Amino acid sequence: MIEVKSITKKFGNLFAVKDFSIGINHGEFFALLGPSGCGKTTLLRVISGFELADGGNIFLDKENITNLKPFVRPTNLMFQSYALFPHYNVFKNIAYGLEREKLEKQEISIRVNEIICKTNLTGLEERYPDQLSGGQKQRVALARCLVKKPKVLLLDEPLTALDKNLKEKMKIELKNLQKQFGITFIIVTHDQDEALALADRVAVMNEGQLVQVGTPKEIYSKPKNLFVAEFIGKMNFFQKLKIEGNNFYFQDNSFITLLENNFENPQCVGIRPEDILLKANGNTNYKFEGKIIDIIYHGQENEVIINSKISEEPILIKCHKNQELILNTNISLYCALSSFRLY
């Protein structure tokens, strides 16, 4: 459906989005994933129109849209303060885009009661900014932009100013909504849960450039590189002390025998903390010893720290809370080959 092709943008003499390609499917949930100052918001702005690109094109159904004004394009941008406006009540400033375009009182007032109906929002139609919960302000904001019918709804770090639980409750209802009116929905985003939570694909974007674009499941279990496995989720990376073949050796002289070695000079391997085992099964085919030196609890699951003779660094295991631990004790752990990557 979205086709943006060679993107470049530049403020002075720094690129913000340099010659960015991706295409997005009608209907998809697309995250734009990265760093503060990344260029994800400002390549955000270029799809909007709020920012004109210094080159390439962006393609909707395959028309040229790459210099159409905002208002002309069949997108809406649902700006990161919600811009609600303060002396407008609900359902006014769900129904300022359609009053903009002139249409009669009539199909307004049924298009914005149909809307307010479909996003929770009965019984606050009259309640003005400053009376509404954060959750509420996000929803007449999503409804002022859903109400016009976009082709393409762009999300602005849409969770960032809610707290933790609200948060969560406002992931659902966005997946929920972006399922009920079937409109692709692109966000923008610094928060790796965030994306992987909500998104159906994802790119990764650093200092303006596509780094990796695929579902959750492979950006998180098949990062491309060092960058997005220290950026996705939490890795614990082992420096080597020699490579000899398939052959990485730990602080320690032990090693393990990758199952592939495809660079030409990695510098580091990884693995995942949940990967990491207490207990041998089938497929544990490396063993370590440790030792605890900190426990943090996170409900359901706890992180353990543990020191170990293969690693500088502490290493970072979780287990589920059931699990009996102590500290201070040492430790056996287990790992399966396929778990560890090169970088």
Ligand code: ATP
Given for the second form:
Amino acid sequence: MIEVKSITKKFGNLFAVKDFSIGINHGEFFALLGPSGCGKTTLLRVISGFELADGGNIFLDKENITNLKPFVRPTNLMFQSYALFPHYNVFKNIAYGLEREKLEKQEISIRVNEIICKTNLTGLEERYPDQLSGGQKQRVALARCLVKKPKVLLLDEPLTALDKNLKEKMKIELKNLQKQFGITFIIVTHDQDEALALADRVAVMNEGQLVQVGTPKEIYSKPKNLFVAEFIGKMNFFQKLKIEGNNFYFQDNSFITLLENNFENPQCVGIRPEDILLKANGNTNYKFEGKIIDIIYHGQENEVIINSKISEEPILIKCHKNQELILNTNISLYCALSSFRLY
Ligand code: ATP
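May I ask for the structure of the form predicted in complex with ligand ATP now, the form predicted on its own having been displayed?
Let us now look at the entire complex, which starts with that chain.
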């Protein structure tokens, strides 16, 4: 539905976005994820028309919209700050875009009331933005975009202004609203958990370029390179002592036989904390010894830091709250060869 083709945007000599191409499907919840300054917002602003590209094209349903003004594009951008009008009440804020389109008063009223109901704002119509909570303000900003029935809604860090609990609640609401309206959502975020929880597909960006695109599961379980592996979730990296054939030697001279070795000069292997187990099972075929040096309580699932001769860096594992672990004791740990990835 949306085709971003070789988009480049420069500010002076800086490439904010460089030769970026992506296809986004109709009705998809798509996330642009990357560290601060990697060009996510710039790309979103180019798609919305608030910024003009220096090169490349954007097609929406095969129509070239690259040079269209923002307000004539079938897209709508929800700003990070929400940008509500402080002197308008909730109803007027939501109605604003329709009034600009010079629609009949009655139609405006029907559409605004319908969206107020769907976004759970009933009873707040007369309130002004400074009389609303963070979550309510966010819903008004969403309602104001959705009421215009855009084909694509672009959201710049929509949850950043909310506290942790509200963020969790709004994640669910955002996902429900997207399903209910069937509109394509493109969200910009630097928060990995947010992108993985919300999106059907995630594009990971770095220094203006696309690094990897895939479903949250693909990105998490098969990060393409060291950058994605470090950026998404937590990962233990073990530096190599040496590699001989398909054997990867850890710092203590123990080794694993890698299932595949397609890399020219791999530096390390990576393994997710949850793939290092405290008990052997049918899949685990590598065992190493370690000592518990710290336990970080998170409630349901805790993090345990281990020192081991296989690595100079401490190793992170995860364990359930019911698992009894004692500080400064030695333990055995088990991994499946298939859990290791080479970088
Ligand atoms: P953040 O997550 O911090 O918002 P981002 O990934 O959205 O970052 P952008 O805001 O797109 O990144 O910025 C990309 C790069 O372009 C940055 O180096 C930024 O300083 C630069 N940049 C953005 N807008 C402008 C501008 N109007 N003029 C000059 N440089 C800019």
